[in-house]
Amino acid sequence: MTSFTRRDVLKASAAATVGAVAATPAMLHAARAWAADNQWTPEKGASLRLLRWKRFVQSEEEAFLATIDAFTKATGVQVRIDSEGFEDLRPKAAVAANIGSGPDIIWGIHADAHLYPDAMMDVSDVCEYLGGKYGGWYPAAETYGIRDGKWINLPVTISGNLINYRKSMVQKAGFDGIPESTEDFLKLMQNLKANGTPGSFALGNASGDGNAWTHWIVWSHGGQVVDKDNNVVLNSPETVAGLEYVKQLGETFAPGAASWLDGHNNKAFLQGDCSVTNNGISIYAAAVREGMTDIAEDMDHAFYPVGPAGKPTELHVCFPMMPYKHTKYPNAVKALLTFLMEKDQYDAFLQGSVGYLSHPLRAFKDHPVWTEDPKRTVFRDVAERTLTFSGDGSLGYAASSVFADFIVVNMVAEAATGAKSPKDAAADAHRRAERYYNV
């Protein structure tokens, strides 16, 4: 007997779905008036692999793969979809770049491809076609994608990681909303906690949420990994009064949070185990989906609050996709980037995805599926809002490498934990960043 196991399983499923969700006959006569137009034609015989991250919303995906079926159809290019987790999928791009062959195209996350440029194709062409046709791209959007001014990859969407939190648990703690200073953020969750409604984050090494409210702590308190010269200056007061108060924060989380990782805080959520959290709107769609009304409708959405930094330091996270240099194919490539962007297929893309990805491009800004649901609207403004990683530095190799190695994150999980005190935690994580920067 042939055995399979679960990892067997989910790529088969992956792979195969592409042709179970079918494109409408509305998008296939679309997609063919573009394929007639398109400044990018395949090569005779084209065919790619794209390899994403798995979906965390399932009309996301369906809309998406949607979408390939219209391109297929329109330009005669097959394209294989494979799926992997966020920590499956990034070791297999840094492979992928340094023996030159694998995927074609890999949807991965953050800005791994200046991890290693020399790998990526330019796109240039196709990201100022699309920049100049669709009202420019944000400023981050263009962080993320540019290196040595030209476009390394395509920042296709931007997803933002808010406050999710249940509503009654927080009135019941004192408190109409999420509060809009993190001092009085941190008596709702000592409140929380005297309830026994805890909220909690993620503080193991959680490519999406971990980095996104570890760099938030930092931020809010005036810290930064680098100054605008690229020194590091991670180990400042401002930093450890950010790591002081988070040691303060730590105390309020539900037992087991020094491990969860992407997807153990949606799943405490949507159990009642945790009443505040950061997350996209996967925990809400889900929570619709599923028809758990009673945390659906007592669920909502509220940006970070501001530290004494005073201004909002939000990190939200970036979906690019990265064009390999190796492929066979670069006009196919060229090709699908673009027919993935246009206004046809874009717009569906967003409504699929139900606010969880939002638009690097600002004429998408209008999208209905924005208002139709008020506890979306706040994501709209995320790729607006967003900082990069980099912090007041430069996007580059540095950078990648101590946002991939989780400086921060294991930084302030640190504190948070006591398993270091604030300032050695600081000093610690000071000494890692160094050795990326002063190679």
Second form
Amino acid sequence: MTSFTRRDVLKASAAATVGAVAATPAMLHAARAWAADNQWTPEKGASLRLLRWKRFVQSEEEAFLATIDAFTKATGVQVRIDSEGFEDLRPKAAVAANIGSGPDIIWGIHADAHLYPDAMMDVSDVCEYLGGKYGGWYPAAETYGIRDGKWINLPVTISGNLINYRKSMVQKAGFDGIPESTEDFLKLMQNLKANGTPGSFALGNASGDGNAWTHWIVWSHGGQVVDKDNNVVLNSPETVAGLEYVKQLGETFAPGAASWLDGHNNKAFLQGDCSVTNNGISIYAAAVREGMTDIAEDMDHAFYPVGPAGKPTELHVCFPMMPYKHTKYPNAVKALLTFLMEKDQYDAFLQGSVGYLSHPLRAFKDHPVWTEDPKRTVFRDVAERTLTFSGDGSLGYAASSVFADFIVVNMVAEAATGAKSPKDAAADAHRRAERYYNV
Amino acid sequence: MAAASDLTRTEVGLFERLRNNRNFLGLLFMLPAGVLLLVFLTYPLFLGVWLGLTDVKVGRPGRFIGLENYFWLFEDSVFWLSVFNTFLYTVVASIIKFVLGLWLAMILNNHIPFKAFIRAIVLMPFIVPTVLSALAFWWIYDSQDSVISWILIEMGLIDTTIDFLGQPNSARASVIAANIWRGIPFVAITLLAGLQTIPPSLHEAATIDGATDWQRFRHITFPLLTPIIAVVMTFSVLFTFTDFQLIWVMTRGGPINATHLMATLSYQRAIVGGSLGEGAAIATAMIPFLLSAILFSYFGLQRRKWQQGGRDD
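Next up, the form predicted in complex with its partner chain in place of the form predicted on its own?
Then the entire complex follows, led off by the chain already shown.
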């Protein structure tokens, strides 16, 4: 999840009641042309309810609402849009699945469709059509989308969470940019600390940033919560090696990181108190929006360094659309899902998302949003690079619960702050994870 | 006239008799409240206890698993940490709230200028929505921008910012302080109401007899205040024990679960994590503690007969 600052939250809630945004004539024209060829003709008199998460950026929501407006005008299907914060959205999605009634589509987070796959509609035809037309899905998108050979939800977008850094401070610490290996990265962090410009990562129960970087720590050293048969293997020499590493890394953090939640690193970074952290593109977007040009110009984004595992081990967040089987208008649902992902509409969505959200389909790699500002470019590849939060294991209840219970976050925090030895931290976390997997 | 009234008496129907039956009316008037209690309190309570005995997940019906959730929690170090935190939080915060609240109430009970205005101001922390005050404290305790750190640095007393929420013990102290700030007005204003029921003549008589301030407090104010104290502290303990918002906004239970209360852990496991059964078990585990707090205050503190329905001698 991209972390948002307090200001973003306030702005989002202030504008929670958005008016409808009308489609432009060009969009309408394209929509009508699309509707004429659409293979999933909506049922007569169909109307849909779509529940989505509260937006990160206004321009994304505007693009989305305009697209919905074009869909309604081209197909005659009324679509009611409601939005909720994530913490309210997820229980609602579960309840809708449980009682078989509620919104027709929920635009949710993570792999919630895998918690109640039987409540989901089979949208394999839509996803296979889109994959065929747009160069194929990235592997992580397929993992999130498919269960038992069927597409049960549509991974609309992946939100990137990468290293954010101050160029001048990193240069002063003797590096041109973020090093590619974890070993050099530790040296960089140590130099930064020595220079009085420390970097820091959130060690509190930060569901977005905290989960992202702590999973990287474990995975980059070859650790995993479970193997591919869902046996808990967390307490391994690889995990302990990762925790030994983070113990050294934690010594370089600024004081206070142990209490950091998702918004803290944004604020510290924007104030110039943090030279390196992990985040979505929101820090940069805020710096640009608020006219903090000194920070905006001096910062950049980079991939996470690669550790002993020898390959990128990043965790970015999927936001899938979950189509519910209980809908009365399955064709209208399929039509809407397809329409949102078609080039005209998806281009506008990417443009409006200004780097916060990226594409799960390969064909959108060339979208100008990724190159018109070079600082966004690394976010282009997040869907290609990301692993799913279940790691080697499968998505489902156990993986979701382990993730939500901050088991990896707390394990890494215990080692990083010295509250427990790496061995003890791994052993305790292993026990907690087993509880969820051995049901 | 007399004949007419005899006539009506014989014609009184069932409805008319019920309408004048005090017992029936009493029941009838209590019925809405009873239904509300049943539907909104009793049913959810028993549902919660039941859920704690199942492995129900959000969105998936569970099956009965007996006490398995409790056995698991019994071995869960995070759960025991949250129990410890909850007790620490409740005991420390309640005692300080009581002492400071009583003190404040006694000050406010004196004749001071702008009395009404000051009493209104004192209520402020209680009026402000908890989430807002939690956000304010979140800033006060910020690791970089804390106003407390800033003042102390400007005064030259410290060199670096204080890491309020980053270390387990300072995080615990910080959230307790925020809870105390929020809870004092309730204690103070309620005790103030109690103080005002104490007849001044008792104090006058004691003063004439040469009692000191402390003796008057010890032998007049405090004994007459105990019934109110019992009620106030029962509520205060219950509110503190079940606190959720302050913690959730400021720390989410971190760092490393150092500030997780049973309520926040229950929410994290049940709603965020989806393990409704286990979360319900944690919530149910709070009930014995809450019950004993209530029983203690009713039978321990309310020792006078009239408080238990009898007459004072």
